[in-house]
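As structure tokens, one chain now follows by itself in the form predicted on its own.
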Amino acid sequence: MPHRDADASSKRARLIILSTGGTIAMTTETAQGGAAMKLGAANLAGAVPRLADLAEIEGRDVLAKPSADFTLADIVAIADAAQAAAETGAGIVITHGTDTLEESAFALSLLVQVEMPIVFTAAMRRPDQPSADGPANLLAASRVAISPASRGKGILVVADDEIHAGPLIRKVHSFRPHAFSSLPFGPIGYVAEERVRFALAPASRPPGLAYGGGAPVVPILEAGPGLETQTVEALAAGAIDGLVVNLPGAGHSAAGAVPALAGLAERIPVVFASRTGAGETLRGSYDYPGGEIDLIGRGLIPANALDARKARITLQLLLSDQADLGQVRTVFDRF
């Protein structure tokens, strides 16, 4: 089947670059090599000369923060800026820090469901470091954002010439440039020279959600062998609005902790995810104490195909919009 390549018709398209900070926007500030965020959208675009030949560029600075410092409201501000940009009929690139790019890309897939291409990109090396990857990533992301072939494919992430579906992306390395993966599926396309190629397309979109305000407190509890009841009880004693439990296997807890988890699930939504990084939580295979059948029967909610980080974002958005327990279950059933 031939690849679709629509770049030839997209010359002088309109491109809006939304800058939110991160390594791609940092320069060295101190003699010790410390970095500070000093580059906005205009600076980033100006550092890639070929970008001006590609499209009419408009830069908008949304945030200037390391992404690990983003709040839920910050992520929603990025979503609002992307929604507003999409209404102008232009392709959109969002420059972002790598640390929590996966949460933002997933959140926007829930919050901004438009046909217009919205493409995240980032950098693992600062612009003043050898082999800086930001300019190449920004150029490739811009090509994807203005390509008609990208329309209707949801939120995308472009890094190292790979095109990933936003809902699937994960950061899988702490420092090397090739830091992102969509395993077990892989990228859905790539950029080769000036060509945007898609080999795959998402089969469906995730459910659309809204942000109702506030910052629901939803910790993630990482569980291994022998999850302690005291750990669950300590969390239950705090001011939390929901909980995501990252469990071994297909969603299995130590039996001793189950009564505490079940008691907490009577008060707030408790979602359990698989910590494996692939597959999904099961529903009807294991019925021993702490198995997924037991947990579901005691009121816990399976995250299905979502990992713990994406389940947390989903639950935060639902709780911000005053979703009740039934609504929470209904939404997670769609993943």
The other form holds:
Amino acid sequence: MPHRDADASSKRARLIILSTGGTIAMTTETAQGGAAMKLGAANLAGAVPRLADLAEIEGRDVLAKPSADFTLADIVAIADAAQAAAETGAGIVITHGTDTLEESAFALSLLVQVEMPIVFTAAMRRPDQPSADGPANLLAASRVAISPASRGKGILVVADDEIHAGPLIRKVHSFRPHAFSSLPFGPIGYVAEERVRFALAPASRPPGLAYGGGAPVVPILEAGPGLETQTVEALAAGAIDGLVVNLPGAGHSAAGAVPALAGLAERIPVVFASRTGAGETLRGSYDYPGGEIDLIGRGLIPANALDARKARITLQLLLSDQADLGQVRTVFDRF
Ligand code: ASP
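I've shown you the form predicted on its own. Could you give me the structure of the form predicted in complex with aspartic acid?
Up next: the whole complex, starting with the chain shown before.
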């Protein structure tokens, strides 16, 4: 049976495009041969001719920055803009830099829990480059954002005609157009021509968090074999509000660094994540000094299925909202 064009049924749909910067909004080489931020939401929408046939489109410029420059307050500004847009009943597309899209998509899954679709998209190649991917990504993301099938699916990310659950996405290549992955799970749907197809739905909603202001300092310490006590002590001597330790395996530290980590965990939340990229931190399997049973017994908090970057954003939001250690533990227990 031929598929009727979804455009026809969604003519009156409303779409709000929130632009925040990134390569998708860059063009024109600088004297050094690099890209500079040029395009707002209206330019982006105007550059994709078929977009205007899909829906009534409104563009709102929220930020115009490379995404590695975003502060926690910037990410919260994107969340607030998305919340306000969702309250109008429109579908929402957020154009964003690819570099830290995973942190923003994850943060919005904690901060904005609405039925209306909120869809991030981006580009690896700017509009004036051969094989620019921004226009196709924006068109596909817009189709997803106005599709009734996308409602209630939480934060989504659309790139290369794939639909990903926002909380699972990671940037996995530094320059190729196909730069996003949500492995080990994979995309939950795709866009084929004008059709939006979902094969899977996110199993549950992440906990809802609020931003309380400020910018809690939460470094990530990536550990390999032989994590040095001095490295932990140097961080502990600084003005940090929390720490995420990205540990080998299921959450295993060199034994020698454990007293320093445990001492720090008496003062501030110390969360440990698995650096493997899949699975989760264990709780009851390894009972040697530095094993996860030892770390948990000494007050460190397992990140469970969150990777270190997502654990960091979660801890920053919790600390911004004055969460105590018990509240931090309770939230991490939900992942
Ligand atoms: N530097 C860009 C950013 O803002 C990279 C990109 O968008 O691909 O993340």
